[in-house]
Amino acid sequence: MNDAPVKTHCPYCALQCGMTVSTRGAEVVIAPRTDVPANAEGALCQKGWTAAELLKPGARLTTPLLYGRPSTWQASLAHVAGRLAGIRAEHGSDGVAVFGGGGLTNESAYHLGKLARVALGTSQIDYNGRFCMSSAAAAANRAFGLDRGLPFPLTDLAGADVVLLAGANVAETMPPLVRHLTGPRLIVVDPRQTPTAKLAALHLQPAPGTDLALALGLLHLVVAEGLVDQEYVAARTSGFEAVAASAGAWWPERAERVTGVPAARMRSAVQMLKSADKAYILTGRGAEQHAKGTDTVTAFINLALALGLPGTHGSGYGCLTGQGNGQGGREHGQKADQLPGYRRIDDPAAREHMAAVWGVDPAVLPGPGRSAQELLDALGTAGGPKALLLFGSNPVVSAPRSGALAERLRGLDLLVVADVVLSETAALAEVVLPAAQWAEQDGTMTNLEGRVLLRRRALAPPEGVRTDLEIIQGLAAGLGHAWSADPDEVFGELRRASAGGLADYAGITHARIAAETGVFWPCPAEDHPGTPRPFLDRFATPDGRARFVPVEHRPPAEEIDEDYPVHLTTGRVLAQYQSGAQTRRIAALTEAAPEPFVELHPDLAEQLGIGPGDLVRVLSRRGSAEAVARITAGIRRDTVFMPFHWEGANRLTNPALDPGSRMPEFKVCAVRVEKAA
């Protein structure tokens, strides 16, 4: 007997592409749906398609692991909230630290949250969105008052005339948005050739790290050749003429040397903008990773405002969030700084509304703790937190300098870990938890344009697996709070929490969301239509008006030397997703990815002795990763690549932060390469 399809979303990425899920017999369906714009004409990548492996049983969790061997709920449950006594009461509240993810729902990012700061009473939070798009989120506020990833629906992207993507591999990262990008002409700005750079009219190949200094010299040549939309900068934005100064200094063959990209190819980056009709610039990952990422992304939409391209119909800025619920992660309270609904938690009326939502007083309520690298760095420490409980995330595979974390995990007094499967962090924890996943539980998820979207229960769990809501009702209670695990009771208290704030999700409600394929937020009350584009009247700024930020480039925070003379960057390959505990458990994606790799040059595979194939042992100042050797033209000769869904990469990335959003600098760091014995 057949099940009927059960519509719901993807489980990876933030496009949140629209699928159902039927049984017939023991088997799992997937289909594309077209009813959802992300992918309306029936597109999945990979990843999608193959999404339902992991929900067969063998691979995944089915009972709590206690010192590594098979527990019970009862005993799980009640050996971690004796821990977690014993350590409050030696250590404080901030003795125990909650690290979340950017895969939960919207409802168990909020009650994760709200068990941070109400049922343990910590303000040590955060979440691996921070590694994410927290650069670009810094930019958007203090640009345009409010982080929303695309200000725009989606579809808007396939109208335009050109669109230039600085730091964005979408071809394999986010497969079904390259269908909204057939019709406008691609300027794309990379150290590699990616396969979305092979379909652009114009590849920009900066530097690693210096895609700051590009963005200030197409923005000098905006400003010298007379490109300025001024009607729109009068009307619109504030703070022009402090910026335009600072990129006088930028003439084009200034920024050449600087990152390498001709002069002349910036001068066509620039006639294409100018020359269209209807334009965006989107940043990715590649300008947000940086130690100077919220200025790198600033200089971006610097360059979109001289255009007059955000808030008008037709064209824009936007940033493309990566995981599938980054968006929504960050709004409603994981994040160090912030309360649900974007709410400052250092605000004394954003502290008071939600002491009244969770029916608590003001005063009880944490400050803003340390963010997530920061928080990992503390771990153990004299001052840190000595536990820690962990959702969704795998940082000993994600974080930099990942060999010096595990040992920090190993250290602490209690690590829980809740998870779908034994990941290289779940390895070390005391306990771990097994969570179900996106086809076993209702909840809602917020993608890449502000869309409120329902994820549809069509599974019940395995015996033995539990809801993230569940387990977090199973720790509360624990500490004695007594919470609903009912999604649509937990966004019921969420929509209050968010009222009247930045994210405001008051009027967005599960059967609304069905009704209608999502719902773009803010939307306040039941009867507002939803906001699929917030500037387009005014920008969420006091005065109403988008800033110009005067930004300076300066150069990564580790430069190549005669002892690491090779810059290393690195990203995503499409069969794989994120530090790759679910993706590298299926074996189509495994196949089609087997194993890490060093992308290098063939003149710097030349000069070191290295073929095709060869295994290769890459090394900085924080450790060495070994993989085998691909030889491409396609890269730059000063610069090797490794994806990071494996253990190694980032052993050797750089944790230096920027001052603003706290993003480590993932993208660029000095190493030397040799081949391996």
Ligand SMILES: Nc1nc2c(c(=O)[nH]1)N[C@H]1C(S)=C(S)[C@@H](COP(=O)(O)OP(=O)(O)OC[C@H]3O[C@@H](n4cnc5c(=O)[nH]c(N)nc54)[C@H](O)[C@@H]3O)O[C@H]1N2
Given for the second form:
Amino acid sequence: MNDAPVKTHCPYCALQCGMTVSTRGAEVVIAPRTDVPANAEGALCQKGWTAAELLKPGARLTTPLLYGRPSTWQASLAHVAGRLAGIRAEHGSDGVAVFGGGGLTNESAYHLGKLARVALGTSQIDYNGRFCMSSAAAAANRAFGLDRGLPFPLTDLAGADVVLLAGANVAETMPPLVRHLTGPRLIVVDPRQTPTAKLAALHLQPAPGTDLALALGLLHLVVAEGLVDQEYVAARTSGFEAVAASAGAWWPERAERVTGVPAARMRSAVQMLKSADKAYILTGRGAEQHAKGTDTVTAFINLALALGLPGTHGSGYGCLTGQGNGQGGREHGQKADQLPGYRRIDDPAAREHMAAVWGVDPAVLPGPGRSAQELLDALGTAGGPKALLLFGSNPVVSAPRSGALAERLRGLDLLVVADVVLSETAALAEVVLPAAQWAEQDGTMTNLEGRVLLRRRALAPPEGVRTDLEIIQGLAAGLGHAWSADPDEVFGELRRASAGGLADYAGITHARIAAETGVFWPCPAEDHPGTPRPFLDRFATPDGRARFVPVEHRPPAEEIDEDYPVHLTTGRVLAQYQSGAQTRRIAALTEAAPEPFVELHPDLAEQLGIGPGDLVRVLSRRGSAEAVARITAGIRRDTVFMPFHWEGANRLTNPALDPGSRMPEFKVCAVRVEKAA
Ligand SMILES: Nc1nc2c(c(=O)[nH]1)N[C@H]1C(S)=C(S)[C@@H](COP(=O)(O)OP(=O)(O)OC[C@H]3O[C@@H](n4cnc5c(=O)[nH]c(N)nc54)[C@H](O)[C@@H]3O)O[C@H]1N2
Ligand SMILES: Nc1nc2c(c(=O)[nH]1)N[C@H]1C(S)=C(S)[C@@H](COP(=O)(O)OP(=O)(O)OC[C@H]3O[C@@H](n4cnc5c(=O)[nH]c(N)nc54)[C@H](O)[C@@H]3O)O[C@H]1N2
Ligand code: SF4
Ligand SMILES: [Mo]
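So that was the form predicted alone. Now I'd like the form predicted together with this ligand, please.
Okay, now the whole complex, with that chain kicking things off.
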């Protein structure tokens, strides 16, 4: 029997392309939708097309594992309850930590936060979004008073004359998005000549970790050439003078010395921006994942403000959020310092509101906990958590200096992992809980535009598998709480929880999302139209003005030297997703991207005696990894690139953190490269 196609969205990235899922006998069939603006032309990337493969039994988990052996839900949950009771009695509430993910639905993320704050009473919760766009979030909060990745619909991009992409390789990371960029001329800032850079009218190729100097150099030119939008700056911003003064010292030749980008190319970029009537500046992980990521994004926002772009119709600044629910995941309480609705956990009014929704005394709600990397670093240490409940992340592959992390996870009193596959991290767990997948449950996701979307259940999960909400329900029951696992009911509570907060979902219902193909937050009432462009009239700051914030360039936390003379930067390839836990189990994708590799320039390769296809060893102060050499003239001579989809790249990376966002410096560290024996 064939079931009618169910309208839903892709399991992977923040573009959340629309797709339908139907069954033809035992086969699950995916087709693109054309009613979702992100991929309205019916495009999907290879990951989207092949997403059904992991729904089949085989590669996925279908039974709980206790000490690595198949077990029952009853025995596994009872085991966890008993272990948690003992650990909490000995070490207190903060003895147990929770780690979440930006792939979870809003409902699951919300209940995971509630599990931590209400059922466990622990302050120790954070999530992998800290590794993703937290620097851009911090910078946007500082400048605009609100972090909504793109504060405009994606479709607005098509009307621009120029789009500057700083550290985003959208041709590989969000391929259908490129269709929105065929009109504008592109300026791409990337140390590599990526498929995206190949589409650009102008490619600026800075050394990793020098975007801040580049943005200051561009701002210097904008000021020096009288291109500042004076009227906009006077009417809509504050703090311009101090920022203009700080850019004064960044004449283009100085910026060239730091970045390696020729001053003439910076002048061309400014000419392009000058001639544009409508323009956007967008940042991705390349600019953000640095120990100075917040200041780097701030420098690009300052540039956008000087040009008069943010909060106007047809121009703007935006951050390209990465994970499927990276945006919603940071709004509803998985972050160490946040309560649902994008509220601050140290704000007494926010605590009072959430305590009322949860029916508890505000005094019992914990305060801010450790950020992701600090939390992972503290595991098992004196004063650190002794148990970890982990949902939807694979940090053994994706966290910086991952070698040390695996040791800390092994040393825990209790590690519980809820996942759809036996990931590298799940393989270390005392208890593994098999989770249902995207197509097997209802739930909402908030895409990179702040558009709240509906994922629909198209098939039943296999026997033995439970949804994240059911798993959280089971864990909460073991702690004496009776919670719903019904996505509709949980969304209803989330709406009340978010009401009055920055990310207000109070007026969003499943029926509205279905009828309108998504609703933009904030949406405080059911008769409110939602907010596609939140900054058109005013910014979310107390005085309604966007803030220029002066920032200064500084070198990466680890500079190259004689022992480690080459920059390593890391990122993504089209056919693999994140830690690869899902996509490495899909045949067509492993065929397209079968193994870890390191990209190096022909000059560097020659100097090291390395040929294409050679096995090379890359060493940093933190560890070493082997990979196959790919020789390409598209990369800078002083830089090598490794994707992080396989275990290895992150044995090398530097866990140095941004002081504000606590984002690790994934995008630059110092390495040595040698031919493996
Ligand atoms: N295929 C695929 N798509 C994905 C994902 C995936 O894993 N695979 N993950 C999703 C997620 S969670 C995210 S966050 C997004 C990320 O999307 P992107 O930000 O596009 O991805 P990255 O490859 O991490 O980084 C982008 C580019 O930054 C460049 N770069 C490195 N260092 C620097 C630097 O110092 N300055 C500048 N300007 N550029 C630099 C890299 O060369 C790379 O080409 O992708 C999403 N989409
Ligand atoms: N070197 C380097 N490291 C990086 C980055 C980089 O650019 N360079 N980028 C960073 C970024 S931007 C990100 S976002 C992180 C991501 O890194 P991770 O947090 O490791 O992300 P994933 O690999 O997506 O892990 C998700 C896990 O959850 C499982 N899963 C999928 N769906 C569900 C579900 O619905 N429920 C449950 N319970 N589990 C599910 C998957 O099988 C997988 O094991 O990596 C970061 N690490
Ligand atoms: S671009 Fe992102 S959302 Fe679209 S099909 Fe690919 S992975 Fe899925
Ligand atoms: Mo990400």
